[in-house]
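Taking the form predicted alone, here's one chain by itself in structure tokens.
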Amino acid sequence: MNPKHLLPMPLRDVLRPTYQKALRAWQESRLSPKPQSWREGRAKAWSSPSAEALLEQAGTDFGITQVPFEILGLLDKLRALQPKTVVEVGTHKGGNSFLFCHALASTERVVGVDLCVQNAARLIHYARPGQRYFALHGDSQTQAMKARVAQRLAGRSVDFLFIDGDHSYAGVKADFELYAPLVRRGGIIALHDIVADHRTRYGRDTGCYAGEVYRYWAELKSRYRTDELVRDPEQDGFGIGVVYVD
């Protein structure tokens, strides 16, 4: 018999969040055993392959939803910036975080935020020597989460902020307004999915969802110096908008 079945259901419901939190903390700790495939993946990432090879590994080891032309173009801009501190809002499966850790040799501290940072333990295990990856599970659109991010930054300003979380107009606006003030002058903020999807533009549902990021992006372009990384203006969603914090 499974030991947990010895407990009445109401008590199990009460204890489940505490148990899950403790289990996640153990899995993300450096002491927990890691599978051989993780050790091999880490060695591969540490071997400093090309950005294209790292993008391929991001897809196989973690999962990533990006147009290569767009994300590789962003990495080119970031190499010129040489960011040491990166915050990603909307980490999802962790492919972007993996790229920010390994395709940018300058990064020392990367903070990922999501309701549930998938593959968090793997991201932490893959971190390079001298580099720290922090996974923060919870709602990005709260002052409490902003305080947790600030705690992990330990007094550092943010060089690069990537926003790819809640794609509603109110959601992306809240994420920008909460975390943009943490970015230093001269830093960069990037937003994903600035191109409206085909359902929004043509009423044709293709399964691609870019939400209302395009609406908020139009406002940012009137207020900041910006750039756009878009493979095709007629594409179905995607696109990366870059804000220069002057």
Ligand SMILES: C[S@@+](CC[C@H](N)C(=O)[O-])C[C@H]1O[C@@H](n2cnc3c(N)ncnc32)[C@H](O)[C@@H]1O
Contents of the next structure:
Amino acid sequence: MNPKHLLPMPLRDVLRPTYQKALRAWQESRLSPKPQSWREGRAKAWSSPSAEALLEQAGTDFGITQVPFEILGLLDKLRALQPKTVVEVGTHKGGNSFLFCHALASTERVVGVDLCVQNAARLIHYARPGQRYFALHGDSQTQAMKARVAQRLAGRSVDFLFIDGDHSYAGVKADFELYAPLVRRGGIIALHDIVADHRTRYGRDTGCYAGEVYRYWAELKSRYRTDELVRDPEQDGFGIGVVYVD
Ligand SMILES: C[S@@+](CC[C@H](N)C(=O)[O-])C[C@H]1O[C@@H](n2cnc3c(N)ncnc32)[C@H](O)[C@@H]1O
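Mind pulling up the form predicted together with the ligand next to the form predicted alone we just looked at?
All chains and molecules follow, beginning with the one already shown.
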């Protein structure tokens, strides 16, 4: 008999969130056993490969939804900034978090926020000596999550903020308004999916979804010094918008 069936259903429902939280904490701890493939992946990431090689590894070890020209261009800009503290909202499978940890030699603390930060244990395992990766699972658009982020920052201001979470107009605006004040003067904020998808532009549903980030981006462009990393203006979604916090 499956031991979990020994508990009555209502009690199981009450205990499930606590059990899942404890399991996640165990998997993300240093003490839990890690697969050989993780150890090999970590050694590869620590061996200072090129940004192109790391981008490939981000895809194979984690998963990433970026146009190479755009994310590599962003990494170039960030290398000049030498960020120590990074916050990413909307980590999905973790490929970007992996790049921010390993393609930027300066990063010491990276905080990833998602409803569920996938591959969190692997990201934590890959962190370099002296570097910390914090995975915060939950809704980014709450004061409670902002407080959790601030707690992990432990008094540091943010050098680089990447926003790629809820792509509705209200969602991207809420993420910007909540987390932008944490970014220091001279820092950078980047938004993903500033190019409207083909469904929005031509009424043709290709399965690509960039939401309404383009609408909020138009507003930011009128308020801040900005830059755009867009491989092709005709492309279906994607595109990275860069805001300079002057
Ligand atoms: C487009 S994906 C991010 C892709 C990722 N940055 C990449 O390049 O591979 C958007 C992510 O935002 C997350 N998300 C959506 N709404 C959210 C919310 N309110 N709070 C936290 N995360 C959210 C989703 O769970 C999803 O993983």
